[in-house]
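What follows is one chain in structure tokens, specifically the form predicted alone.
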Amino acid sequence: MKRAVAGMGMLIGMLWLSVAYSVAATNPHSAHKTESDVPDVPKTSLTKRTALNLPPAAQDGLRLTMREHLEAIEAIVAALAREDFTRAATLANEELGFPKHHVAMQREQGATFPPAYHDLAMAHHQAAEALGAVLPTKDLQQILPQLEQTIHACVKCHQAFRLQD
């Protein structure tokens, strides 16, 4: 039990550091930058993000997919807290990986997205599948950086794009 509590504390601390690190990496005044497989997008404020001009049904489908991605991240962290690496890997692969991309494409009903959005979406799915691949190792030294990359891919896309008002 003590090991699980200590592991949870470490996981929460690492996740907070990961989020802070992601924010610092996007700060133009930050001296510490990271290399990433996530494509670079122009640094913009939340009000200057590129609007994805999608039909209403496609917007609804994208909103649902984004909520499911967030719920999957939450469930992955919860599974890690329980040391249920098998469940975490299943979630990473099925809910964030390429199978979810195919579901999203059906929901979005053939809507056209900018190439930069597509590149970010592919980077997200690749990061999630890489996360799914390292989760069975049960090695947090491998898992947490890959979880950070997966979350970072989400952040990069949300920094660059928004739905219509």
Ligand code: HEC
The other form holds:
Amino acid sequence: MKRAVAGMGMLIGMLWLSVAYSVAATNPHSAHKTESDVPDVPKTSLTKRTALNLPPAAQDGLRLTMREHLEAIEAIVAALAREDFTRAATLANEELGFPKHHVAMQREQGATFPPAYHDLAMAHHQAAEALGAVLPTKDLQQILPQLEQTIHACVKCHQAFRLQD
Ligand code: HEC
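Since the structure above is the form predicted alone, I would like to see how the form predicted together with this ligand looks, so please show that one next.
Now the complete complex, all chains and molecules, led by this one.
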């Protein structure tokens, strides 16, 4: 009997927690992580993004580079999970660092970009190379903030630019 009461108490406790959690999750003001915790820039949907309006071939080239960027981030996180810091550093430098800029430019076939886009692209390569530089330390307290900065550089550009009107 005692055990049944204790079990019931636990069940009620769990139910209460799950209700409290779902209320918190649907209420943006009490949710654990609110939009205001995200630094620097407003949400993409609230920002007016500038359209690049590139020629179709350059647009396809840009999209291909972008999908490779996402795959590179995935591969970096996977290498980190295996504690293969050497592989992660190679990926950060070669797939997201400045060498990738030359690949991207070839694919974009001389299309012109606004100066602000160029600056964001450079900042993104720089962040990736800074990640490449701290990876050999194997110190996650240095690596994770730099990984966040690398992803933040992707987010910042996506918040400012889109392909077409
Ligand atoms: C300098 C600007 C810039 C940077 C930096 C950037 N992107 Fe993009 N990305 C774009 C633009 C512009 C688009 C098109 C978005 C649109 O039209 O809505 C795009 C689209 C994408 C897409 C969709 C591709 C498709 O096939 O439609 C993915 C995935 C993506 N980016 C991943 C990334 C990742 C991951 C990073 C960072 C490692 C990154 N991007 C960095 C500008 C950038």
